[in-house]
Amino acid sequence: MAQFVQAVVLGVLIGGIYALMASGLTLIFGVLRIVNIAQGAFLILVATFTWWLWRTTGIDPILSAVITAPLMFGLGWVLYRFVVRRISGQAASMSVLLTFGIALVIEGFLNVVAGNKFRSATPAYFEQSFRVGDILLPKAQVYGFLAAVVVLGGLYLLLTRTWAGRAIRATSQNPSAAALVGIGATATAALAFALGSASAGVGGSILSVLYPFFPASHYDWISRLLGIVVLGGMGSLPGALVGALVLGLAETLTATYGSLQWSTLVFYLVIMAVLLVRPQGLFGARLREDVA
């Protein structure tokens, strides 16, 4: 029983971190209808910068999110205003091609400046754990989970309690009606893209501690994030949370009672089973195309 509880607790901790990483991707799609394939590359870019910052200054990798999040917010805003905006309103395939190109540029940049090597930040608490009865809670996962909860809570408050958040939600639900009441589509889209990028700023800092990475790791991460978003429903933040928890539990339970190498397969089998019943995902809205 203790082994099962241990696996579930670890799954929830990891799932919370995955939820933070996926929140940016689903927010950007919900407002802009853009599939940001570069989100995984954003994570690896931030992880590499966090690792460098930790090695040169000793700043705690997770705490360095207070630096990386604003930087990624600015980068996201600039990318939208000068690059992504040009494909606004075009087919989804254009957004996939453009953001995949951005991901390749980031990968090439990291290969040049950082080298094609596996890296991981290992602060003093990396191998330490909290003990609660028979349950061991790795400090790195706990700190990463707490950071994710704080950021997700802040994002929730921003989207529900501020005018900017209401503008983002209105634009995601009905862009035409939002424009009629004076909500600027370009400014709102830029803000959504910047917020989605900022979430990668925090997620990448956490990733640098929990997982080894190298420039091409972004392929693995974007596949995970897309799986989470598709399972939960494209554009649904609650769906991203549920999808992330499913992935976290699939990893830990499979690793506990089977083999870790099968965990990703189990997750995608769950996605297939859900999509057979609900093609729009767990929390996704049914579109006319789905009905037809």
Given for the second form:
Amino acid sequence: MAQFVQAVVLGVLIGGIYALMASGLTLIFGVLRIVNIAQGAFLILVATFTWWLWRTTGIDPILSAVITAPLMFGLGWVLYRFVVRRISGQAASMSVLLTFGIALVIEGFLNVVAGNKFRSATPAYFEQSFRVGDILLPKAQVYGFLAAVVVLGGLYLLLTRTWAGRAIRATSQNPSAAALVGIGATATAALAFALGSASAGVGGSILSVLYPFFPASHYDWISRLLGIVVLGGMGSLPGALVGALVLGLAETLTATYGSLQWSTLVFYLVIMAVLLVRPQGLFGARLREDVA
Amino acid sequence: MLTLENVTAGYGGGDVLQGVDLTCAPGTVTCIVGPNGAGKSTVLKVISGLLRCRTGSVSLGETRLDGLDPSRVLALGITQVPQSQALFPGMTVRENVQLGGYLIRRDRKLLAARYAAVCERIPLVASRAGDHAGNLSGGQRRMVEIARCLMLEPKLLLLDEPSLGLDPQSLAGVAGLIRSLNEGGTTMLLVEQNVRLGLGLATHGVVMEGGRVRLTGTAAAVRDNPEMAALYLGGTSAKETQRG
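Instead of the form predicted on its own shown above, give the structure for the form predicted in complex with the partner chain, please.
Below is the whole assembly, all chains and molecules, this chain first.
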């Protein structure tokens, strides 16, 4: 029983961190209708920067999110205004090509400046755990989870309690009606892209501690993140949260009772099963040409 | 006074509007009628800034509107209720209506006062404030769409097919609201497929066909025009039909 509880708790901790990482992808898709393939590369870029910061200054990798999040917010804003905006209104396939191109540029940049090798930030608490009864909770995952909860909570408050957040939600739900109430499409899209990038700023810092990474790791991460948002429903933040928890639980329960090799594959089997029943994902709106 | 002079506009290659001239005097309700594809809704989109006109001019008093972004047109006091699906379905009725005051969002007192006034005029907004807009009926959605437009206390309200998809009871509610708004001094420009309803609500009528204005005049004159009757009412004027 303790083993099961431990697996579930670990699954929830990892799921919370996945939810943070996927929130940016689904936020950007919701407002811009852009599948940001570069989101995984953003994570690895930030993880590499965090690792470098930790090695050179000793700043705690997870706490360094207070530096990386604003930096990524700025990078996201600049990328939108000067690159992504140019494909505004074009076919979704263009956005995939463009953001894949951005991912490749980031990968190439990291290969040049950091080299093609595995890294992982290992602060003092890296191998320590909290003990609650019979359950062991790795400190790194607990801290990462808490950071994710704080950021997701902040994002929720921003989206529901501020005018900027309402503008993002309104544009995501009905772009033409948003224009009719005076919401500027470009400014809102830039804000959404910047916020989505900032969430990768926090996610990447957490990733640097929890998972070894190298420049091409972004392929693995974008696969997971896309899996989460497709399972939850493209553009749905609650969907991303549930999708991420399913992924986290699928991984830890399979690793506990099956094998480590199967842990990621099981999640994709869950996605296939869900999509057979609900092609729009768990929380997604079904698109029909006759009502679009 | 809203004035459109020789306006041409369209989507892609062709011109939907082919030289439209139109005026709306303050305090009037003008209704544009015409068959599908006549360009009625396109006129509203050009006025609200959703579509740029290619030639001609759109003015409100001395102020030119053509070329302005929708937010600038809104700031001048022109709001639009589009044809359908104009709400944010995942947001509450309160949020939907308050978003109508997006341009005055920094003045919290004014925003609260306007919201209270809208709730008083349209009680549905207060009674369903916490419900998601996606859960409302067609008639209720229409009321909320109009309520949202009232947050800016518009000088000119543009309504695209207010009767579309409504049951008779909802229709009566929307028609009553349009009349009471006009009595309060709001100028309105309607587009309506339901000719009898539209011209019944309006003080002035405009008949469009093929991207041009074919007839204008008082609503009664347009309704009783023999050409109008032949075109849209099966050969008899609305008045005669009602008598029959």
